[in-house]
Structures are given as C-alpha cells and as structure tokens.
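One chain comes next, on its own, written as structure tokens: the form predicted alone.
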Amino acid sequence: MREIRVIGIGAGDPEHLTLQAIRAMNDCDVFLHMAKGTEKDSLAALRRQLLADHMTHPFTWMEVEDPSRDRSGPAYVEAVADWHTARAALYDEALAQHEGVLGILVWGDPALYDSTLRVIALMSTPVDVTVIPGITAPQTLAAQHAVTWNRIAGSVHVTTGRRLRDEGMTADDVIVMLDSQNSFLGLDPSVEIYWGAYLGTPSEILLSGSIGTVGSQIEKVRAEARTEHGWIMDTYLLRRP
C-alpha cells in the first residue's frame, strides 16, 4: 500500500514548522504541489523554502494545475465535490508516476477548512494516510493580538464568511475563516473584531476595534492589499461586548 504524509506547516512563518513535521517531511520522496496560479506563487516558494532548509536527502518536487472549480453558480457544494474529485484523479497520477512516500504540505492545519484529506479519501490507489497537526490562522491571529478565542466558561463557533452572513453571530465569540465579502460590515456596530490577513508572514497587516470604528478601514485595507498581492488570506474574532 502507498504511504501519504499530509503535513501542516502553519500560517506562514517558517518557525511555525514543528520538529515533527520536519521528521515526516524527511520520511516523503516525493512532494505534491496544486499549483494555484502565478498570483499565488509566494506560497508555493514558501514551500520550497522548507524543503530547502530542512530536507536532508535528495526529493522530486512535483507540481500540477490545479484544477479550476465553477464558481459562477449558486450550487457550491456541487462544484466543491467536482473540484475534489478531479484534484483525486491528479493524486492518483502522481503516485503512479513516482515511487516511494507521497508528502503534501499544508497551510495551516490538515483539520481546519482544508480540503486534502477529503480529497485523499476519493482516490482510486489504496494508501496509507499520516497526518501532521499544523499551527493555524486562528491560532496565530489571537496570539498576535494578544487575546484569547473564549472568555471563561464560554465556548467559541468556527464558521465561513458565507454561513455568517446566513445566520448572523451564533455565540458571543465567533472566528470566521474564508470571507471575501466582509460579512462582519452586516452586524452590530459594537461587536469587537480582530482582523489578521497574511499571518505569520513578513506581509502581515492587524487590525482590532469595534466594528463600527474598524470595519470600514477592514474593507479599504483587505482591498487594497488583495490588489497589491493578487491574493489573500485572512481571518477574525468577532466577540460581543
């Protein structure tokens, strides 16, 4: 049976890497890579990066296009299942292309709003999957503001961008990932936020306030900074008063 490491490698800082992520990392021969398109590269060389500095055997670097998912209709789930299921196919030519252990690097944690593991779960091949927990965006985000994700004895809700604007603030602290339309400008003006894109990253911009204080300049800097970049990512904690 073929061997897969699906290995978080954090938010973006390269000391984000835990020891055992290096270990697995050095256990892989192979290293896939979805190519995102060239607005994206700096990911894809942060990764190459790791490899760089913490490889110590010879490995075949892998990339592929990623398969493009349609995004101009309301059925999203269905789109997201044709888009995993062609990004299965693409796994299972790339362990029929090259022997030995499959690595694949993620973004933050292979548990949170990531997508491989599903993935893994549609391929043909019969393979073995280890898993290595990652540092994530919320993670980092409440450590650079100096906070924490629940107050005592309070519980704290993960969610979208799209879910939050569907259903509002389901609890009193919320984290929101995967927001491209700054759902946050919908709530009470008094809900605090604290906003964090391009985390762990020399890039990295912070914001934090109330809503009606922060929420407008939130819109003018993610704007702006989605143009310079032609990317982004970023999250928040939104906490009711």
The other form holds:
Number of protein chains: 2
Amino acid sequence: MREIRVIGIGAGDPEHLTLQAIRAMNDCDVFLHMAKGTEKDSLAALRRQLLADHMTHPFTWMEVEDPSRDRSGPAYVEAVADWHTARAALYDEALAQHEGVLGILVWGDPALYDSTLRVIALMSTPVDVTVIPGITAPQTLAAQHAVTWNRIAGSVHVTTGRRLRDEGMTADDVIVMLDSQNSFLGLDPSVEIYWGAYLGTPSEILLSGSIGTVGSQIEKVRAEARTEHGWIMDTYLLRRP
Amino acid sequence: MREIRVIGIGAGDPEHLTLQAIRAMNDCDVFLHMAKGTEKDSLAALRRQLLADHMTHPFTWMEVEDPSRDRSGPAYVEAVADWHTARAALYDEALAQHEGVLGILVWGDPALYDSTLRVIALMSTPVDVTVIPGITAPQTLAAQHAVTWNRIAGSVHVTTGRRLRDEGMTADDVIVMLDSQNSFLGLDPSVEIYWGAYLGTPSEILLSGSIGTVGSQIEKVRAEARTEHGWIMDTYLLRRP
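Structure of the form predicted together with another copy of the chain, please, following the form predicted alone?
Now the complete complex, all chains and molecules, led by this one.
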C-alpha cells in the first residue's frame, strides 16, 4: 500500500499554509505537479516556493503536462471523467517511478471544486490517502471583505457560474466559483456582490456593492486583469438585501 | 480608530493554525474570551495553549462570562440579536479597559456560523477590523473521511439542523451544522451521511454509511459522547446516491 498526502495549501497567500500542511509536506518524498496552460508558470512557482520555504529534507519535484481536456462540447461531465482517467494513469506512473510518500499540493481545499480525490479513486495502485484541509478562495474573499458567508440561522449555497446561470439565486446567500462568464450580470440589480480575484496574492483585487452599481465595473476590471496576467482566478458572494 | 484582529483558529486541531493566524495573534496585545457554560473549560484551555505555543511577547488574557441567550422561545433570530447587542457592549468595555490591538480567537472560520463580525458591527467604539480565515469543521470532516463537498460541476448547500428539518435536502450534497436533534433521521434512508464529532481533537469520532444503516448508530454514539464530555460539537455531510 503506497501513501499519498493530498495537501490543501490555501488560496494564494503563502501564509495560508497550516502547521498541519507543513508537517504533511515534510512526510513526502516526491511531489507531483500537473502543469496547465497559461497558469503554468506562476502557479508552479508558488508551489515550489512553499516547498523551498518549509521542506526540511531533500525531495523530488515531478512536473508533468496536464492531460488536455475537451472544453468545447456540451458533454462537460463526460469530458471531465475522461480527463480524470488520464490523470489517474499519470499518478500511477509517478508511484511506479519513485519510491516513498507522494505529495500533491492543491490550491484551496481538496474538498472544494478540486478533482484530486476523484482522480486518486481511479488509480490502479492501491493507495492510503491522507487529506489535509486548506483555506479556500471563498474564505479568503469573506475575510478580505470582512463579511460572513451566512446570515443568522441562514444557509449558504456554494455553486458554479454555470449553475447560477441555469438555476439563479437558490438561496439568499450564494457563493459562486468557476465563473468565466460574469453570470451575476443576469441577476436582480439590487443583489449585493462581494467579488475578489487573485485572492491572497499581491495582485488581489476586491470590489463590492449592488450588482446594479458595480456589476459592469467588475466585468471591465476582470477582463483587463485577465489580459494583463494571462489568466484569472476569481470568486464572489451574492447576498439578497 | 482601534484595531481588532478576528482570527480563525481551526476546528480543534492545534495544527490547523495558519502561519497568517500566528502572525495576526502576535499583532495583538489583549485577547478577549467569552466563556460559555459547559464547553467553558476545555475550549478556553485549547485557546490558551495556542497562545502559549505561539505568542512571542507578553499579552493580556481577558475572560468574561458570555451574556446569557434565550434559547427557549420560537423568536430565535430576535434572541440572537439581543445577545449580540450585549456582547458588543462587552467588546467596547474590553477596548476601554486595555490599550493596544484586541484579538478574538474564533473556532473554525469567522465567516461560517460565527457571530463575532456581527457583534463588532454593533460596537460603539470606531474599529478597524482585520479578519483571518481558519479551517472549519466541515473541511476537517471532509478531509478525515477523504471525501469532497461537491461532485463534478455540482453545488453544495451549507445549512443548519433547523433548516434541514424545515426544508429537507435542498441539493444532492448538503453540509449540516448546529444540529442538536439528529435531523438527518427524517431523511430518505438511502442518503449517505459522513458524520464527525470533536473533529481534529484526540476525541474525534467518525461514522459514515447510508442513513438507513448508520443513522441510529450515530444517534446513540452522539448521545453517549455528549454525556461523557458534557458537550458536543459535530457536523455532517449528506449525499444523495
């Protein structure tokens, strides 16, 4: 039985790292990193800096190209499943090539909109998985705006841009991730939005107000930032007044 | 303008502390702790241990009795609002009595089912608030069970026991907090439950399976643990098959 540590490393601030994550990193002998497209350089560099800062023994850094994923068709869930299978084969290969404990560093928390645990479930190698939670982008967003996710005795829904477009506001308080299409613009203009991009990094941008007031500004700022950086990671909280 | 740091300290494991939280703790001169009933001793002790382990300069620890809260009536939201006003007066008093930066250590994350930010909003003293996110109980729950909050392209609802009883499963994946009444027992027995208590502590208990299989076991284990410890903190994830 081989060991894998799936380690949440936070939303972008190197100080999001927990003491538990630092300990788990130091349990590992080899780190596997899946490099993807445009985000490639800056995200891999941040991970390597965390290891340089906190590892107390030598380790192997293994970087492989992330299998390409069909983002074109409407069969989103099926395309993702194929991509997971291709990734699982690379995880198996990493274990075959290297001895010791395998570490996978995950942005945010491995439980929230991350595929690592689903990929591991598809591996052929029998593995013992330890998961370390990490600070997520929506937590960082709320902290930076000094707001809460939920209101007194209320609930909060965490969803995707795609679902927000299909289902609208399914609660008075909704957190939206993975929205590449400014899906908030279709909502009631009186809804409050707390928006943030590159959270926890020096490039962080925060905007808030009613959608009617700041919605088009967020659209503009987001497009400009994406052009400037070559990629964007953003999230937002929607709140009915 | 006085400064307050509202610091998420994680769900119970002292190693949930982030490097950011340790830095923020060390920005503080005085820590205000609201002691409540039966949980009083063990929770205050854990906070004091974190400070003993990580503070690099002398500080003041100020412990006051939490204002009592009317848990009897149906006017839950109103009772909570009164309680917040009473707490805000104590925060003002703490700032009047002590110089320097005030620190408030919060279990989990200040954004999720925590009243600290709402209380601060009711203070008379003008304050500058910095919020530090922390690992929550539902994140620890998912990590310990090695499961995710959401499924591919899915959403997840975070709610209370009270709302689960009133509204049922509002999504295929639902996280329930603050449930003192085993509200999951009323659900379809085929729903999967991932349950955990005292998460991240040496007393941690984990149970999972379909509600039909493990539901009554969770009810029994929960009651016994509550008797043994004098208090219980638990949470669970519900997943439709």
